[in-house]
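Here's a solo chain for you in structure tokens, the form predicted alone.
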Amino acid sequence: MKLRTMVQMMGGAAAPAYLAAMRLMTPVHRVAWLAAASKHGVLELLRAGPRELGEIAEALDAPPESIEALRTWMRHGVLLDELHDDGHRYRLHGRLARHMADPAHPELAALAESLISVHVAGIYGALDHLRDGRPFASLDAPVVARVSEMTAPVMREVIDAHVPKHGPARLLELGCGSGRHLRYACERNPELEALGIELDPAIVTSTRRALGKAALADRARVRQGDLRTLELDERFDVVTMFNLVYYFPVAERGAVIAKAASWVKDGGALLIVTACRGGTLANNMMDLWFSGIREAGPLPEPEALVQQLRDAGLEPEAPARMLPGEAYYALVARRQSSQPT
């Protein structure tokens, strides 16, 4: 090829811009390949050891006529340096592929999947939705829940600070999901009794099973329900709302927080941990997606939450930023002992 032809292919004077655009291909292809390899169990299969193409096809239940397409797809992993192919078998090679295959880091695989199914879909499709007046589809709840595990250390820090470590106490977690935080709190305090509320019946079933396996079913209960219509006669020392506020429309949030506050006993506290407006690309992506879901709403402002906590009869502390450089906050609000519940 003549140099002149190459320069023309690269846009002539705009060559630096063409090169910059081409450099975007590798990271986009990498996350898409890793997300698919994780979703369909290829990483898990290869973690157990090298595999021939036929073994991978069998595991995927791929028909014989798809074998060449699968070979080409696997070669993409090799070109991305995430796989090694010795001519007979494939094995994991790249650091990302190896870590994402490790069951100790499920949030990494979930992040890759969410980058494709949420971030790319949301950014690329946002203007179509805005132009047509169509809401975004609801988020893939299992993927979002798995990504949220990345913030689990923040919840543990908040629990350590505000849930008693010793002595009888009662905890209510609204939107308890997998029950991870219920388990942590109960294992931390052997006299703690906890109740989790979860909307999804399937998650309720799996969480109850997990609590049973952890020998905590006698102290940690899970109940299915929508907290907006839920009736509880109980009162608790601590009520938590972790990564939950933005699942409600803005117009409903004051009533939701008031409902949560009504279950706080005298001297108890309501703990809210949430992403808020602002922050990094990841946070802004969440804001974009939730803003476009009809049954949810944009990320909250910390000041608005503080006022809603006051309106609910609690005394809030100043919001605490939990992640450096990110608009991710913990809010603590207490009910004074002299106040009626």
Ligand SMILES: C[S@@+](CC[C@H](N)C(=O)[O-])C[C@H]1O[C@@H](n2cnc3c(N)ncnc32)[C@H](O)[C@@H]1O
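Got the form predicted alone; any chance of the form predicted together with the ligand too?
Lone chain follows.
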């Protein structure tokens, strides 16, 4: 190649920008490849041990005519250094591939999948939707529920502070997702009884199965339904709305919070943990996506939540920022004990 051709290929005076743009290729391909490998079970398969191409095709149920394309796709994993190919079999090699395949860290794979299906789709598609005035399609609820597990330590801190550790008590988790928090609270207090409400029937089935496996089915029940239309005669010591507020349009939030508050017994508390407007790229991405879904809405402002909690007859404390540098808040609001007459 002539030097002049090379210089032209590199953009001439714009060479540094060309190089910077080309360097974006590897991280984009890496996350797309890992997300697909996670979604289709390739990481899980290789975690069990090295596999030949034919075994991978069989596990994927791929027809014989797809084998060459599959080989090329596997080569992409090798080029990214996430796989090793000894000429016969593939094995996991890269740090990300190995950790994402590890069932101890399911939220890592969920994050890779959401970077592609939520973040990339959301940022790239936002202006199409905005210009057409079309709302975004609904979120990939199972992936979002899996990613939200990354914030679980914050919920554990809030549960530790506000859910009784000893003695009989009742907990209601609205939008309970995988039931991880119900499980944590019930294992912490053997006399706690918990109820989870979850809209998505598939999540309800897997959550009930997980609670059953943990021998908690008798103390931690899950009901399928939309909390907005739910009829519940019971009252609870603690009601939680963890990572849930933005699933409702702004105009409905006051009524949703009032309904949640109506299930708090005298002396009990409503706990809200939520991403709020502002913060980092991750938060702003959520704000962008939820703002564009007709049946949901933008991330809330903490002050608006405080007012809605007050309007619901509760006594809110000042919002507490739970992650340094991030607009991720916990709000605690109590229902006063009735005075004895």
